[in-house]
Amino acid sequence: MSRIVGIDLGTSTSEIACIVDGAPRLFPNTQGKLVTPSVVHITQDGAAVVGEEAAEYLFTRPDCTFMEVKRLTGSGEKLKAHGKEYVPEEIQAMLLRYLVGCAETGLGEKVDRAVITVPAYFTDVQRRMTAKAGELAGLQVERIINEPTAAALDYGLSNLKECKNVLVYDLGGGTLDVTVLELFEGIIDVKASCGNNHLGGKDFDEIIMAHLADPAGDERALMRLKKSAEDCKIALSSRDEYKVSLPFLLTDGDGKPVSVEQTISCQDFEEWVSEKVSSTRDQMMSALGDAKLNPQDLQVVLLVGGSTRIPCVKKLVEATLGAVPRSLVDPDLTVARGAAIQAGLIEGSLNNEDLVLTDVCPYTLGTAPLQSGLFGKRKVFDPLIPRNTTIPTEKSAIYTTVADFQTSVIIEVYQGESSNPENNEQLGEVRLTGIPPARKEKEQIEVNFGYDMNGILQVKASVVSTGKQVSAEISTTGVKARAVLDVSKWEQAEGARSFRPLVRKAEKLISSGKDIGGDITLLLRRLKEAILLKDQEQIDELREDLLAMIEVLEKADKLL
């Protein structure tokens, strides 16, 4: 069997990585670079061409050159180049395969093994398309791990005999991750992850395009505008101010060369982000909360990938948690690094048995079994594993037929946050038949779901009278990701006004850290989101337990 690498698959760069001589290596890619843009450009004859030699092209071939593909994943997108279609795993599969050329090159033997790494906040659906890049691309792939998760493991490898609650803020080209983990003496606990799968800098990105140009359709004119506002946003890192040149942009309405040529300052920039910027508070305190942790419980906060430089970034965090970031990780390569931790200790040429690792499910998932009420039958999600939980986990539960004579069942599966399934991501569904007819009520389905260790869903269920079972991996062709709510928006949803003064009284509380153990954090986090979705009976039911907890909080402060 070959050696294991690990793949840190990015929005915007790549790299890979593999234990050598105990210790991970990053190999370097045909420009002799260890990072790898994410781009791919397809030939008439249908090669690939990879990393910076296919960004070249984005400006002289966009119609079949490809970047940030990763936030595409799972989405059941059609990429069209040549006249020929692809799905986002097979673009993806290009970049794999280039990368684990190159390992094979530094490593001089064939390499068909791979750890790679996801965004913690992935859902199941992104996280098996991302396994059948790997297969597309001739690996095993022997583990999906999150970002963060790795992150801490190159972190905790070189801090084995510390005890320290870690919070890891990742923010990459399209993804951000906020995840919180204790390190006690070279066990990686992880303990709730938060994120957003669509906020990163390719976002930043866009801010400064649309205020220096609209390219109305004009993929070059696009791509040159592109780069102009990823190099501003770059060099306004360490720089007070940016020129921004693009002569003959475009052209006017009469066909006349159009230029474009702005300075913007570092103010500028900051002022067009900061929206987004903040919204990243809502994922450190939901985080926070669901660990049952305050900012002050953090002994340290490590930043990883390329937007983190940004400074009000860094601003924001510092602010929010009360603490300096500690730049103790390489934030490009980190991941990297810690995806070939994890694929040494399975390979066992890592052998520390002092660095042990707990990762957790991101998402609750449940099903949606028919009860009746007052005004007839009806779905309602039923959790079976929460979010947050510590995986590897198996669940079960009992349910009873719902019709008389019943002989087959639907098991659908969901995974989300509300109590309404249609408000969650359908993943798929299994059916289960030869059900002994009988009255309703009278026959039982036992379901059991197992999440493993690359946040894979197995789903099994069987009739408890003749013990018949089915079990499949959820199909999940065609299922498209759900975005994450940005809850900062809240209060633009309808009927949110009346909300105002019960949330203003919960930040309060929390902001003056008397929300001991995050309950009041995260019950908020979930109103919002239940506004956000119009869900009525999560917002009823919630409003209560806030204003319950709240109660309890006031009360506990006068005793005292």
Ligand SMILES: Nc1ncnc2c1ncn2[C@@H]1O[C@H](COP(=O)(O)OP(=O)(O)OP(=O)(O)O)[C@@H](O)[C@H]1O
Second form
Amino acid sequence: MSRIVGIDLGTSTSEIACIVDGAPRLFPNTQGKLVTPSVVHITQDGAAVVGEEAAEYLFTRPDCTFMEVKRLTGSGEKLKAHGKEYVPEEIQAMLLRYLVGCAETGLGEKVDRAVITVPAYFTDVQRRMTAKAGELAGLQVERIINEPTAAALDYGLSNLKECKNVLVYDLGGGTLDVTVLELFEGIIDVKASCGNNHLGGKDFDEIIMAHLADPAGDERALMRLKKSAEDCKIALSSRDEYKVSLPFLLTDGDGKPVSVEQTISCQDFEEWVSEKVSSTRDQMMSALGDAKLNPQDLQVVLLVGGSTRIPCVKKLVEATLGAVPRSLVDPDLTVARGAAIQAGLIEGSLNNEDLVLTDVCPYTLGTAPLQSGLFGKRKVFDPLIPRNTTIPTEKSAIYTTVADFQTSVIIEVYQGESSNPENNEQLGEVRLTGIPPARKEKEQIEVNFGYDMNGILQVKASVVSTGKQVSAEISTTGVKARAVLDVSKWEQAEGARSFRPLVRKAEKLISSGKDIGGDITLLLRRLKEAILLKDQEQIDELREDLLAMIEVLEKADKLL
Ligand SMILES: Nc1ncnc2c1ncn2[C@@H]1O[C@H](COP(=O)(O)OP(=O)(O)OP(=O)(O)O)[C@@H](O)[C@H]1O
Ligand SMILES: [Mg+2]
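Could the form predicted together with the ligand be given as well, to go with the form predicted alone?
What follows is the entire complex, opening with the chain shown before.
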């Protein structure tokens, strides 16, 4: 078995490390640098060029060069290069492959096992997709760990004797994470995590860009503009003003060249980003609140991520927490170092009696059963695992059937904090069939949620009376993509015609109020989606299920 490497797969930059002689060691890339831009260029023949070298192509071949792909994790969005489509995980896999190659060169041996970090606030789907990227890169993903927790491990390893409350504030290229933890002689006990998956340096670049020019549709101009905006932002972290100069950036309506020359002051920049920067106060307060701590209970504030070099970001953290954040860890390398430490604990190259880690689940996870209320039946979010529960964890709930002779049930799985499931993120659903027909509320269904060390959810469902269980791999792929499908257009899809009689029949049952459990409604929606997506396997399966469900309803109707 190979060694395990730790990888910080970042929005803007990525790093790779491993434990060598009892301490984390970072590996340089092919350009000799420890920090690699998360950029992938795909050549005509489908080969990947990664990092520094790929970044050059952002200006010459923006059509087949990708940056900040981490932001698309789990979105179902497709990326195109040379007429071929790629999912974000495939591009991420190319980046991982390159990093692993750098580690292999550094170690002089083959590597096929890794710990990969993700933002603490990454959703279940985003974690699965990150693990998938690792698999596509030929890696055995030993653990997915949270980035701020990795930073805490790095700090913890060098401060084994300390007993302190620590807040990690990680603002990178694309994400914000705030984690509160207690460090007690090598025991790292994460109390709470909060964050924003869509806030980071990238947003600050975009704000500057908007003040400079609008290159609408001109990819090359857009890349030049982005580069200048980022240069400007970075310069303003150590200077009072910066002059952006972009000769012949665009051509106007008459074909005349347009250049951009503009001096931006630190004060301008701070004003422009003030709202976004201030918004991070909420995450700090929320994480502290969940950890049941006050700002004055904190002894250490760790700043992680390139964007914490921005003076007004530091000022906000200081003003909110009343403590001066000190640069106690390397903001760029600490996450990869922490990932390597986790790897070392798994492979045994570090002693796991010295360093123990507990982490939490950052979101509330639950189901959406039907509940009777004053205004009839409606779906409510039923939390099974409350946010910031220590992981791994396992919780069960018992539900009953809601309709007479109901023989199947669909358990929808949600993640979020709202009592209305529609406001939360749907992770997937589990279909349990073979419930013995009986009067409503007579049969019980047990639902079990298991949340593992990787922050990934496993759902099990069983019929209490028979013990029949479904291997409930929740189907998460495409959940988001589905949201953008307009199912009302299903009839326009190829081959949709032959489904008309079945669909009409189901619609009739629904409109006559017979679909009490809501299963037919859900199955019908899924079937229409599958028809639109031309997913034959799903179509066949859903048609069978829908037919069976209709049959049950009709039978029950006769009996009543
Ligand atoms: N001196 C600086 N001043 C301001 N911003 C900086 C500075 N140095 C780097 N950055 C910004 O930090 C961001 C990259 O930080 P980092 O490498 O920590 O992010 P990442 O790990 O790739 O992203 P994430 O953790 O969100 O996935 C970029 O937006 C970059 O422009
Ligand atoms: Mg990062």
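Numbering follows the first chain given and starts at 1. None of the values given here were measured: they were computed from a predicted structure. Think of the rigid core as the biggest set of C-alphas that the two forms share within 1.5 Å after superposition.
Colleague: Taking 2 Å as the cut-off, check whether the CA of residue 546 shifts that much or more between the two forms after a rigid core fit.
Modeller: Indeed, residue 546 is displaced by 2 Å or more.
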